[in-house]
Structures are given as structure tokens and as C-alpha cells.
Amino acid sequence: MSQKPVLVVGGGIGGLATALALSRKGIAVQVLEQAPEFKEIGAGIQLGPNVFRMFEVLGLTEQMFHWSAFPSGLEFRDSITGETVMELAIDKRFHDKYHAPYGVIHRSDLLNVILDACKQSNLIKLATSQKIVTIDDDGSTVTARTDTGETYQGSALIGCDGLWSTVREKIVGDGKPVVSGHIAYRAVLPTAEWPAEYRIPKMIVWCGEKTHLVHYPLRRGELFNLVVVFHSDRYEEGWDTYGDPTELHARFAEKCEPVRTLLQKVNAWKMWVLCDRPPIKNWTKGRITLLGDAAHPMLQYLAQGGNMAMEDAVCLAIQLEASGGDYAAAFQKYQELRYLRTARVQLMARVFGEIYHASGVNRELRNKVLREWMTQGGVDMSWLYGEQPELPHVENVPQPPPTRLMS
């Protein structure tokens, strides 16, 4: 391999996971993060069985177990009638089916676990306040320049800079992301402040007409995460904007009493606009490629954005190791192996959004189908949670202890 490091643009979950995965293969990495510190905004993130396999590969399982909560089940409730439409147990049978657990974690905890592992590697250099403005690939070296005039040279470059990726604009050039018309509000509360009747270790989704609400425990049961999504014409870029409680409560005025009560528990809401992009087949050019949301941003309805980035990182590291230093070939192979899987998740996330927010007859049909699925033993998610041919085989991720909520 070249003596020059691989440049990783973006120090979020995908960027740091990429750096760690490459370092595990003996590849030197320079991470360039535009923010003044490595920090995740947002709240909870769901961890499917598929990402726990990646934690096993990267040696992170023990720490992820420490910081995660492990719900005992998932309930879909109708937010208008309040009835439970479908309930799925996340138990030993679930673990035996997918050979890995299902967990939830605070984004900052997830990032910090990966960041700490990166800091322990002498193959990874981390730099903050580095906003990349130009990238040049001369066929043997990739040069990245910052807005302050600093220059970095690498053997290749991986754009992990998210939904509004600067690197994507150079490689794909498809403009801004697609605004979905869905707004999400999020809040995190200490478990002791959460209503006692819902202080249970489950993920509960209240599905409504053009709205839904989801809540679940975080951080070993010390916190509760609440996310509310509804259709809106409001639009602000970014993830860290305070929302309008008046609009929020107006959208849920016709919902059942439990949902309205849950909304009253929160007095400071952060808002973000949900965007994605249509799937594409090519996100690579020469020695430059994309990863995670920069390559295949998706709506949150399958809770797989971070999970897909972790899978990308492991797959890419395998291809780079196998290429013998041919970065362009490795990037093409990685893209070939990943584009259909990530496209399926992108498209199915949109479908699940329609299911969550169904109105009228569609809502009645959704409830009928979910009840039928429950009587048939639930939904088979092997296409998503099962092992993938482009990723390492993991025999079995241990089953974690049950989460006990803090009083």
C-alpha cells in the first residue's frame, strides 16, 4: 500500500467507523472533520442485528453493550384509537433467528465508543476544524484543501460527510437532497420524568394519519428517547433547530389522550427536516468514493442510516485489503457490492413511512395487515437483519442482559 494515508472527510459515525475499519486492516488514515470537535447531534439511534455483527468484526461489542438499552419488544399502536395493532417480542427466539440482538443507543454514546477506539490506534490521525473546499485526484494522489488553505495529500479519499456532502457534489453533482415534507422533533428525558405507565423497556410506535410518535429507553435505561414525525411545509436545513410547539400540538390535536399526554411532558424540542435521495449506481470516481449518507441517504423509517454506514465501512476495508493497493478497483468493487442493498433500504424506508402515516382506508388496511402478520408470527426481516454475502460471517453475537429502567 502507498505510504500516504487514506483521507476520510467527515468525522461522524460513518467516518470514524471507516477509519477504524481501515486501521484494523493496517491502513493509515487521516480523518478531516469540519466541526471544532467530534460530536454527534440528535438523540437515539436503533441498532439492528446486522450492525451488531459489524461491532463484533471491529471489536466494539462489549462497549456497545455497556452503553445500549435492549428493548424487550416492539409495539405498533394506532394513535387515534390507542389500540395495540401488533406486538413483536425481542426475545431469545428473535436472537436465535438473527443470531444477534436489537438495541438502542444515544448517538453521542455510539460515536464516543468508535472515537475512543480510533484514538487508541497509531494508524489514525484525527483533525478538527478542517472544512474541505477542493479535491483533486491526479491518478496517484488525492489532494484535499481546506477553507483556511491547509493541504492534505492521501493515497485515496472517502467522503463520509453526510447528507449535504461536499465530496458527493464533486463525484455525482446531483444538487441538494430531496425534501420529504416530513418534520421530526426529538427530545430526551430522564426516565424518572417519563410517565410511569409507559416506563417499560419497549419500543412503542404510535402510528397516525400523516404523523407518528416513537419512544424507547436509552443509556442502560437511564433516559427515554421521544421522536415525533409529521407532515409539514416548514423547511430549515440542519439538525439542531428548536421547533415550534404550537405547530407540533396542532398536528396531534385529534390523536388519542395517551399521545397528547406524552407530548406535554416535553418543553424543549429540537427539530430536523427529513431528506433523502434517489438510489444511484455510481458514487465512485477514480481514487475517490462515498460512504454512508453521502452515498445513499435514507429516511429514518427503517432506522438503518448509521447501520448501513457501519456495513459500508467494513465492506470497504475488506476490498481495500484485497486490492493490493489498487484503490480505484477496490472502490468500484465496494460500490458494486453495496449499491443494491443500500438502494433497497432507501426505497423500503420510504414505503415504511407511508405505512406509518397511512390515512383513511389505507390506515384501516395497514391495521388489518399488521394484525394478520402478528397472528402469523410477525414479519420476517431476514433481508435486512440477516447476514450479507459481502460482509464477514459472524457466528453468533452474544445475547445481552435485559435492560432494567432507572427509577
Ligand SMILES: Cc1cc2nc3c(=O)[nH]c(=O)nc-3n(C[C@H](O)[C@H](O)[C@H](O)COP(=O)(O)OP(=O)(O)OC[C@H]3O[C@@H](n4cnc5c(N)ncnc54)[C@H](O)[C@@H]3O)c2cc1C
Given for the second form:
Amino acid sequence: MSQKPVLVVGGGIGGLATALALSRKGIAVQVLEQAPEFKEIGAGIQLGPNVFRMFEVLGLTEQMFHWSAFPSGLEFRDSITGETVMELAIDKRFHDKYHAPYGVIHRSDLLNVILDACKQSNLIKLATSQKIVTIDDDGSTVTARTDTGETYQGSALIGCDGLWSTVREKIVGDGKPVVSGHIAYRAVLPTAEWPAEYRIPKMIVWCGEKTHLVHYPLRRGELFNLVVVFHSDRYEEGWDTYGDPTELHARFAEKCEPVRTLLQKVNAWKMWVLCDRPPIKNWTKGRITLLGDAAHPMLQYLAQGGNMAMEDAVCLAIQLEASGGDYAAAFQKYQELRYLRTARVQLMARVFGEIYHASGVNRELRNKVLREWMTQGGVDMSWLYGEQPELPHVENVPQPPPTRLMS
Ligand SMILES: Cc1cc2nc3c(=O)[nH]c(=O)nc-3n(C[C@H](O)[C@H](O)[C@H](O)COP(=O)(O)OP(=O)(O)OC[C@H]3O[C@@H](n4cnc5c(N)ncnc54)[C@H](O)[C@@H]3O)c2cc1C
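Next block, the form predicted in complex with the named molecule, ref. the form predicted on its own:
Every component of the complex follows; first up is the chain already shown.
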């Protein structure tokens, strides 16, 4: 292969996972991150069994187990009546089915585990404060230029620069993401400040009309994560800014008492305007491709955007290794192998959003169907959590220890 590194634009979850996956195949990488440091926001992220299998491939299982919490179950409650409409155990049966656990982790812990592994590789160079503004592919070399005029040359370039991707703008050029009209507020609390009644190692989703709330333990049970989503057309763009508690409480005024009490526990919320895009199948051009949210941004209702980025990373590394240095061919193959997988998750995430936020008859039907699923032993999520043909077979990820909550 050429001596020039592969340029990875963006050092979030997807970018660092890509750098690591490529380095594991002996490929040199230069990561270019616009922020002054590699950093994730203070909130939780759910990790499906599909991504734990990728951690096993990347040699990260032990560290991820160290930092994660492992809920014993997932409960869906109706946030108007308070009724539990479905409860799924995340137990040995679940593990046996998907050969891996379901976990939750603080985003900064997730990023730091991958970052530390990247730092241990002499094939990865990490550069911060490098905001890429232009890219050029002359057929044998890709040049990326920063806003301060610095240039980097690589044998290929992977745009892992997220929802508002500059690389996507250059190679796809399909404008801004779609604003969903759904707003998320997130907060993290020490477990000791979390109401004793809900200090249980479960993920609980309170589904309401045009709203939902989800909470789960984080960081080995030391913290609790709270995510609240509601419909609002007040915002067009916004990411990681402070939320307005008055608006939040007004949106949840009709909800049952436990939900309102949980919301009162938090003083400072961070806000996100949730966006996605319709799926596409052409996110590659020559020696430049996209990965993660840059390629297929999705709503968070299946908790899979980050998981998909890490699956992409493993798939792309396999294709690059197999291509013998033909980057353009490897990128085409990677795109071909991934676009229907990620399109399905993008579209199903929108459907799950409708289910979570159903009103009127739709809400009654949702509750009825969820109750039926529970009596039938749960929902089959193999399409999402099961093995994928383009990803390596993993025999079994070990069973993690149960999470004990700190008080
Ligand atoms: C409320 C909410 C809850 C979610 N929950 C989950 C969940 O439970 N599970 C899950 O898997 N996913 C979840 N997601 C989705 C997940 O956060 C994203 O899919 C994931 O962060 C995508 O990773 P990425 O690396 O592709 O992009 P990003 O995380 O956005 O990283 C992009 C990086 O590129 C950098 N960058 C941008 N432009 C440039 C440039 N021009 N030059 C250099 N660097 C640049 C940015 O600074 C950033 O570091 C959730 C999202 C939201 C909003």
C-alpha cells in the first residue's frame, strides 16, 4: 500500500473507531479533529449486542465492560397512566440469542477507551484544532485543507465528521439534514441523587403523546442518565446548548406524577434538535467516502447511530485490507455492503419514534401490541442485533457481571 496515511476527518466515536480498525489491519491513519481536544458530551449512550461484537473484534471488550452498566431489563411504561405495558429481561436468554450483552456507557468513557487504544498504536496520528474546509482528490492523492491553511495529504479520505459533515457537502452535496421537530434534553445525575424508588438497574422508557422519557444507570452504577424528548417547532438548529426547563415542564404537564417528579430532579439540561436524513446509496466518490452520521444520520429511537458508525468502521477496515491498495474499489464495496443495513435502521428509527410518541387510538393500539408482545416472550430484534454478513463472526462475547448501583 502507499506510504501516505488514510485521512480520517472527525475524531468522534466513528472517526476514532475507524482509525483503530484500520490500524488493526496495518493501515496508517491521520485523524483530523476540529475541536481543541477529543471530547464527548456528558450523557449516556446505549450499546447493543451488535456493537459489543465489534468491541470484541477491536480488542476493547475488557475496557468497555469496566466502564459500562448492564441493565437487567427494559420496561416500557405509558407516561399518562403509569402502567407498565411491556417488560423485557436482558438476561442469559438475551445473551445466548445475540452472543453479546446490552450495555450503557457514558459517552466520554466510550470515547476515552477508543482514544486510549488509538494512542497505543504507532500507526495512528491524532491532530486536534484541525477544521477541514476543503478536500481534493487528484486520483492518487487526497488533500485536505484546514481553515488556517494547513494541508494534509493522504492516500484516501474518510469523512467521519458527523451530522453537519463538510465532506458530505463536497461529495454528495444534498444540503442540510432534515429537522425532525423532535427536541431532546439530556442530563446525568449521581445515583445518590436519583429517587430511591427508581434506583434499579433497568432501562425504563415512559412513552407519552408526542413525548417520551428514558432513564438508565451509567458508569458501573455510579450515575443515572435521563433523556427527555418532545415535539416542538420552536427550534431549527441547535446542539449541545442549554435547554429551557419551563418549556420542558409545560410539555410534560399532563403526564403521570412519577414522570413529573423525575423531571424536577434536574436543574440543568442540555438540548439537541434531532435531525436525520433519508437514506442514500452514493456516499463514496473516488478515494473519498463517508462513515457514521456523515453517511447515514438517524434519529435516536433505536439507540443505534453510534453503533452503526462502529460497525461501519470494522466493515471498512476489512474491505481496505482485502483491496490490496485499491481504495476506490474498497470504498465502493463498503458502501454497497452497508447502505441497506444502515438505511433500514434510519427508517425504522423514524417508525419507533412514531410508536414512542403515539397519541389517541395509535397510543391505545401501541399499548395493546406491546402487551401482546410481552405475553409472546418479547420482540425479535435479530434484524438489528443479529450477525451481519459483512461483519466478522464472533462466537461469543463473555457475559458481563451484573451492575450494582452505588447509593
Ligand atoms: C439524544 C441522542 C441520543 C443518542 N443515543 C444513542 C444511543 O443510545 N446509541 C447510539 O449508538 N447512538 C446514539 N445517538 C447517536 C450518536 O450520538 C451518533 O450517531 C454518533 O455520535 C455518530 O458518531 P460520528 O462519529 O459519526 O459523529 P459525531 O459524533 O458527530 O462526531 C463527528 C466529529 O467530527 C468533528 N468534525 C465535524 N466537522 C469537522 C471538520 N470540518 N473538520 C474536522 N473535524 C470535524 C466533530 O467535532 C466531531 O468530533 C444518539 C444521538 C442523540 C442526539
